[in-house]
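Let's start with one chain on its own, the form predicted alone, as structure tokens.
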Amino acid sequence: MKILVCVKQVYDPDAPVRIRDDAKWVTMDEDAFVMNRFDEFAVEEAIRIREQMQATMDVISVGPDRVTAVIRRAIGMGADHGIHLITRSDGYQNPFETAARIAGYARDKSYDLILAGVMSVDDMNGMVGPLTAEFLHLPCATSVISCHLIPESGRIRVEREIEGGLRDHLELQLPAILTLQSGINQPRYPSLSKMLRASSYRLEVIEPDSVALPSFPLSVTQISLPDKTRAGRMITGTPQEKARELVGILKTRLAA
């Protein structure tokens, strides 16, 4: 069996954001990037699978030169071989061209399997996971929770996550694409011994040049900050009365 993984390399929701002057794009600091989270339940997910029957695992990432510490954080987990798809922009990843270039990259691969996460904590569109099937005519199953192999009838049983707390129950015939929800398993740390063997190993790179791509018209026009639309209000006084002028307040907006 062979699995590929999808990984995406996004910014740290703690670090600090700043809109650039032309307002297309935002400032981030170089240090402050990591594995997409949802992600990292592929990751995981993909080894559980290999450890289980006999299957190679490759991961994957699109980006800049940046990217390279993600797919190599992924063979410190525990892949085998790490796919870098090089981007020339450092902006905006469009998921269409995002999800081109990897159907681009594994149509004659062979793989049986391709995990990614259900979403990046970045764009939140969850898209890129289902463009990929669609580009390479395979089936498809989103935010699934859990996975099962059947190996001889070439497979896999889900269980997926679906509005009002209800869930699906799908059989997929392989090859196929899941994209994983949180909680599906708990991600290991990498190992010290497989990271410095993912320090030095030599990654698949993939010029941008080297995959043609249909014109996909989405682009960023304009990043702004929400606006506010309530302000803070500053309650002064002994503690009785702040208790006072709260309860207060509280009753005048719950008879509103």
The other form holds:
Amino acid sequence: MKILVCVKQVYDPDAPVRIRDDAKWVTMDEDAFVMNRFDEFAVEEAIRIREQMQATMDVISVGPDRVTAVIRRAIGMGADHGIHLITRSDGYQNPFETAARIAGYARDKSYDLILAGVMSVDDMNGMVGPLTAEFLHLPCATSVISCHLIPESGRIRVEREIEGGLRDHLELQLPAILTLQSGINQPRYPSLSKMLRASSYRLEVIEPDSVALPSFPLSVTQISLPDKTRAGRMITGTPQEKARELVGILKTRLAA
Amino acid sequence: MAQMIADRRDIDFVLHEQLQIETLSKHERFADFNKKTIDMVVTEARNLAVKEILPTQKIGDEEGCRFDAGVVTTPESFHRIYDLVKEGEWVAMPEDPEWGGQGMPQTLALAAGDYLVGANFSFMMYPGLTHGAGKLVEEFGTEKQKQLFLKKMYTGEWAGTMLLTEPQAGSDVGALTSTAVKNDDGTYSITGNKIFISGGEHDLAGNIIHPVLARIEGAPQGTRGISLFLVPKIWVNDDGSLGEFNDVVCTGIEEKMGIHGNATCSLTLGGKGKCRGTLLGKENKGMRAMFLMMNEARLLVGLQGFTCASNAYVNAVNYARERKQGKNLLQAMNENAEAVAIIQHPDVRRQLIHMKALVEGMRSLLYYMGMCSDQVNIAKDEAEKDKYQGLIEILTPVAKGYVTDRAFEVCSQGVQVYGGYGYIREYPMEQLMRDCRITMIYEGTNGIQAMDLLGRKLGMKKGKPIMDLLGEIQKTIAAAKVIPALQDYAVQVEKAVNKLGEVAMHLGATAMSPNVMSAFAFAHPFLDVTGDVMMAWMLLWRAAIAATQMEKLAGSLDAEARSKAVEKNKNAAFYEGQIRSAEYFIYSILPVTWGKMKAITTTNSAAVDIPEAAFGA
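Given the form predicted alone above, I would also like to look at the protein as it appears in the form predicted in complex with the partner chain.
What follows is the entire complex, opening with the chain shown before.
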């Protein structure tokens, strides 16, 4: 079993974001990047599969130099090998291009299973997984909340979360791509000894020039904060005071 | 982004800019620890601390430990985080990888501890004590003892403790009455009662290994007749398998002011005559073994107290930025003026900068001691090793005694910034203050620390450690003097250092005179002023680095340029904060230190002369 896990480095959702003066992108604190939470589930799921059967597990990320931190973190969690697909730009990353880069790398590597998070917490497009599947002509299941390999038939049984609280049960022929939803597992933390291995591990680095990409006409034209249509109100005081005030507000609103 | 537990930028500043920790990676022992690795370790420590351990701080306090018929149950949430700390291999970070450690520089282990201990120190005492007990096995154990116990302790599979205190033997360890009788098979039968044993019994690990101080039958009285034994809760057979219960019975746990999540146990050893131990080190050399481990243990307690202060400070700053109360003083007469965040009020700002300066100075001091420890390990010759070991010796009472005194003061000020909310359980401040309080007492009360500084450390090796320390401080002063904006800061610190030298000479001489009692009545004030001067040193050191960086960012160090840079650049704001911390401490606290030093040189004997009856009550 050969597994590839796609991880994205995202800006810490708790860190401050400022729109740049040209309104084309945002400024971010350089030390506030983390692994996309949904991709942590993918790394964990791959480790669990490898714990159950003979498997190797690679982790791949697309981005500027700083993204090596999340590749190394995945190795710290337990991945065997890391691949860095370098991009020149530090700004908006087009999901078509990201998927094309990943597909370009994976095409001749004979992966049985490619895992990714259901989406990234920054852009929330949820596109890289399905697009990669499309580029590679592989079956794909999104929003997976449980998966079970059936080695004898070379298939994987998955349960998907779909709209309206419903669940979808599918079986996919391997090789396949799954994008994982939160709750599928509890991602582990890296261990110190694995982190030390990760820090000195020589990553496989692929320069952008080595891949010919078709043109994907998707770009950022302007960034702005959404219009403020309603205001929140903070209730302060002791729990009793807060409860009393809340009851008062609810009564007034209900009466209206 | 509001910081939690500790200010990451400040940790990075001390590691990389002040102590230049990366230089350690030039040595083979620490070759793996380049900047990326160091940052990754601190990031993951913060991750684990903030996401998993910190949420258990309040729960652990409220739930506490329970005792029922010899069984101690820790807070439910502690089990998961114990496993995470164990699986993450955070128990014995600086120790030898062969035995389950990670070979990490002590300085980096302190930075990771800044977050991990700071997230819940009553919990982190379990792995912390295990590490300390393991260190005793590593230093003094036979090969067999190491094979049987060490890896399981350093990996957290088994826990560890330290059994010193008895009802009549607290600060005076020599008064202990636990006994050991040699058996034919080379083991010793141990009998005795121990109290105040942190983590003496709990449900987090498969076995608990107790290093125990006891007196072998017929050994001399006092500290000279004390030996150290390794006593497992469950006997460990020669093949490593677990044997029978070893008659170490918990008879109760204490109801305490703070650190409720840590079980403080009374233990009876050999109540049924079935407690066995093996000698750790040599007969009658138990106290020597303890002293060798004491510096590290005291540094850890300094870190515990410090992290309470660090938490209190970041919480207080965040709260003061959000809490709106009262008009800005300059708008006091304006009826339409709105309430402002309390960080705008001068008295709150005074409290915050006081907390900030102390927290920063203490962090630098503790990490500096970690760096001294790393330098001992990579010293090129004995002279260099002795120098850094001497610095550790002289600074240990400051890192434990002064730091925990000031940490408690910072926690108290944190409560004050929160006002009434600081005093109620809904907010974290009162717990930090309660938890912090023990650090001034255990691992040698701060009075003992003061006596250690005056009675042992000052005159140690004919005063070489204190002279080396003053030499190191002079280097910082010289570096600061060449920066015009800091020249007077440096002059003020230099004056204080010179005065401290005089005070030390005076008090040292008084301690050798018939006025010895009066001298020791001023031991604690002397610890206090020594600590103040160490803070001034560390803050000046920080300011010198910050001023250089600020000049690069702002173009000059004049007020307007600095102000503009601060508005635009968060690094400039950080460096400005460093310069202001030093300015505050040097011009608002050091003058008070001068007064305290004057009192010490006066050495008034009222505390000694007052008759006991005159204390009244």
